Amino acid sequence: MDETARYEHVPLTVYNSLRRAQEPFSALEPPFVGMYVCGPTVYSDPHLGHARSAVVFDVVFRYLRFLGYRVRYVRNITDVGHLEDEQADAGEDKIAKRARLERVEPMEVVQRYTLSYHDGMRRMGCLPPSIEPRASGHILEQIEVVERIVEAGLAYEADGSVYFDLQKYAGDAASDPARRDGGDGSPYGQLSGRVFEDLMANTRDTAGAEQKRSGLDFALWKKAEPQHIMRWRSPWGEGFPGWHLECTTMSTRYLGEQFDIHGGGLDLQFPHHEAEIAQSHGAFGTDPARYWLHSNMLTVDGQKMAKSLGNFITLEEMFTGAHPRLEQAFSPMVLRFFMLQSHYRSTVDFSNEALAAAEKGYQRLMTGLQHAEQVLADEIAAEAAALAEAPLERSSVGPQEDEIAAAGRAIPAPGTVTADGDHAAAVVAQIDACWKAMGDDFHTPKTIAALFELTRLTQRPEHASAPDELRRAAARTVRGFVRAVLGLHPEEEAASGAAPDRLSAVMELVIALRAEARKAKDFATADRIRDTLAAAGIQLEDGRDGTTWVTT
């Protein structure tokens, strides 16, 4: 087995929103990759929108590790500073408002909904990030960033609040530390495609409202009114940080002033991510991230999800079916599979019909996974034994021996397997297709299509007589891409809390007992074992290599 990291052999291109083009991915300091993703504002239960973003960047995290990169994945928790009116920097803090309505402390709201978010994402099969900082835990660092922007001349104080001077930043390249040496044009709007002059024209009516010099200026630090609960001391008086500031502060705190990937939902492109870029220019004189990845929006029956339309669905409602728009409950793995059937830059439309179809597709893929794991039964048992002997060394967020990277190395890189005959060539082509699809901007729909074709080929009669090396390579590909990359697994594993190999171990014993009964010509017992398993949804299949099983 080739032990070199797969990123040395397998190309990866990503769509960079900053340049609106698909570009080859190249890490700043391989094998290390720094990735920051905007996390939730924790004032309500997790919903479908939270799940879409989390699943998208979970797959990015997984695939980068699968390629052999050592990824530091930072996803923040917003627990202060996110106001109701984001554009105008006005209204109540969303968390403080919920606390006031429920008559609890703001941090009670934060704790409750952070735990709810974690539980929902865990059930969706998402790995935890490497670091999950909270905005309220980095107030001092945020104040320091504001001070740096003020020193650069790109922010001004007004009655205890501090605002970013966007007109000065965008209109005068000499005022921007990142553009003083020959920079061309305004960087503001480059990410979202907005034209600064048009934005200014649309805000003339509000320019100068309150303390702002321009309606486009955004708050770095807001003065706390007497009734405001969440407040901290600062050089400008008691207040709280602006929503945009926290991401600039925490991303650079843990990943450096420039890092590899910044991700988030498309709805955050403007103004949030544009503001982050401006802040980094003012504080550090550089763009924060080299690649910007954005997941697209979701709709429900063709409409934008909104509480006012009655189509706002939480994850718990999805899992239990307790919503008037749902005809049945849908499990977390079916929901994840459904999301992965669309490319992350495409809109996802939720409907009962589409989810029901996804449920069938998911079951079909799980059957293919079970066939693959029967071929690898000895390898899986050895893995389980090794993990049991060293439980303290395991970590889902990046152990020294990364099991996801190991799964990637177990699969042959494109062009490294010799195919002898039409069937072998077809199998190798689909192994290569899985790599090619994920290397094409994390194209999960193409990956799933390649996996379906690969599992179809491995269940053909001629595959049973194929060389063992080819059969194992195909099985490792199915197992690696389904489990390690797509993050999909049989529902019964999550429901029972059992290790993935536990049911396999039980079935090995049952199959061995049935084989002994058949050898002793006790066909009544052998048939009873087969029929009882069939009634429980487990089908035995007798073949050249012995007896295998699948769930039905």
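Mind giving me the form predicted in complex with the RNA, seeing as the form predicted on its own was just shown?
Shown below: the chain alone.
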């Protein structure tokens, strides 16, 4: 196996919303990649939508690392709640409202639901981002960004609030050829495919209620009315930052004025991300991100998930099955597998039937994984031993000693394995198919299909006599793509964190005892052992070369 980073050999194309086309990915400064993703507003428990977005970009994060990139993944926590009501002056901050209802401090609301979010995403198999900045911790920086935009002449102050002047911005863009050719700039509307003039024409004239020069203008800084709890001092009086400002500010602070990837839910494309682009041009004269990725929305029983429709499901409800729409509980890994079985740019519809099918598919894949890991038992044991010797705890935060990159390097790059015979050729084709699928805009459904094919091939009789090198390559591919890239693992691993060595020793003994019983044709005892273990989540598999076990 060669030690160069995989990204030098393995192609990756991504769908860039900015140009509505799939294009080759190239990092600004390889091997580093900067990625910013819009995170949650923490005022209620995490739901399926949060999980989908987090899972999608978790896989992007993982695959980039798998390719050998050093990724700084920044995802914000919005803890300055946006105003609920469109009529800003009459509106109430969502976090403040929840705080009032629960009779606690706003920051207690933030803390509670931040923890709830973290716990949910951890259970969904999402790695923590490299940095998770909060809006409330970056008020000064946000004020500075507003000042820059004002200095650039693209914002105006009115009665203690500051608004972005879209008319001016769009006019500048139109008159500047460099910003019309898709090169260095983005006129307002390009990302979401909207035409500025149409937007202007269709805007309701809400200017009467506010001080905006045009209905499209958005607030950079908002004056706090007396009833607003969350407020900070600024050059324009007491107030709070505008709805779109934190992302511009924090992405710039941690990733620079221009970085590689900006992600978020499709619902944020307009106006949030358009506003970010406009703000970046106003403050820094540049497009913030080179690639914009948007994860599509989800539906439940064919309809948008909304509280008013009675199909709004939180993660906790999903995990426990405690929701009128659910016929059973679904575990975090099953949910993750289910989401990954459709492409991130498609809508995914949650239904009992589809989820139940995914549960079976997930179990099948896990069995395949465990079969692969039996082939690699020696090297996995060595890894575990090395891990045990490593000092202190490790995390994905901070400098990445990257086991994900290592997993990528352990798998042969496409076209580097020579196959001898039909079977070997078929195996190699599926290994290559995994790389190809992920390189095709993170196409997890195709990747999963290839993994099913691969695990099937490795279970065929002729695979037993295949060269050791091929068997290991196949097993490492399954292990690497399932665990490191897709982030899927057997369910009970996360729950128990059991000591695998101890369990193995016990299982060895139990299997030996049962073998003796079977030899003596004492099937009552043999079946009792098997049934008892099965009830405890351990499935025995009697094969030609003895009995193995997998967890269920």
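Positions refer to the first chain, counted from 1. As the structure is a prediction and not an experimental result, all values here were calculated from the model. For clarity, a rigid core is taken as the largest C-alpha set superposing within 1.5 Å between two forms.
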| property | result |
| --- | --- |
| R518 C-alpha moves between the two forms by 2 Å or more, core aligned | yes |
| Large Cα shift (2 Å or above) at H9 between the two forms, core-fitted | no |
| Threshold 2 Å Cα movement between the two forms for D527, core superposed | yes |
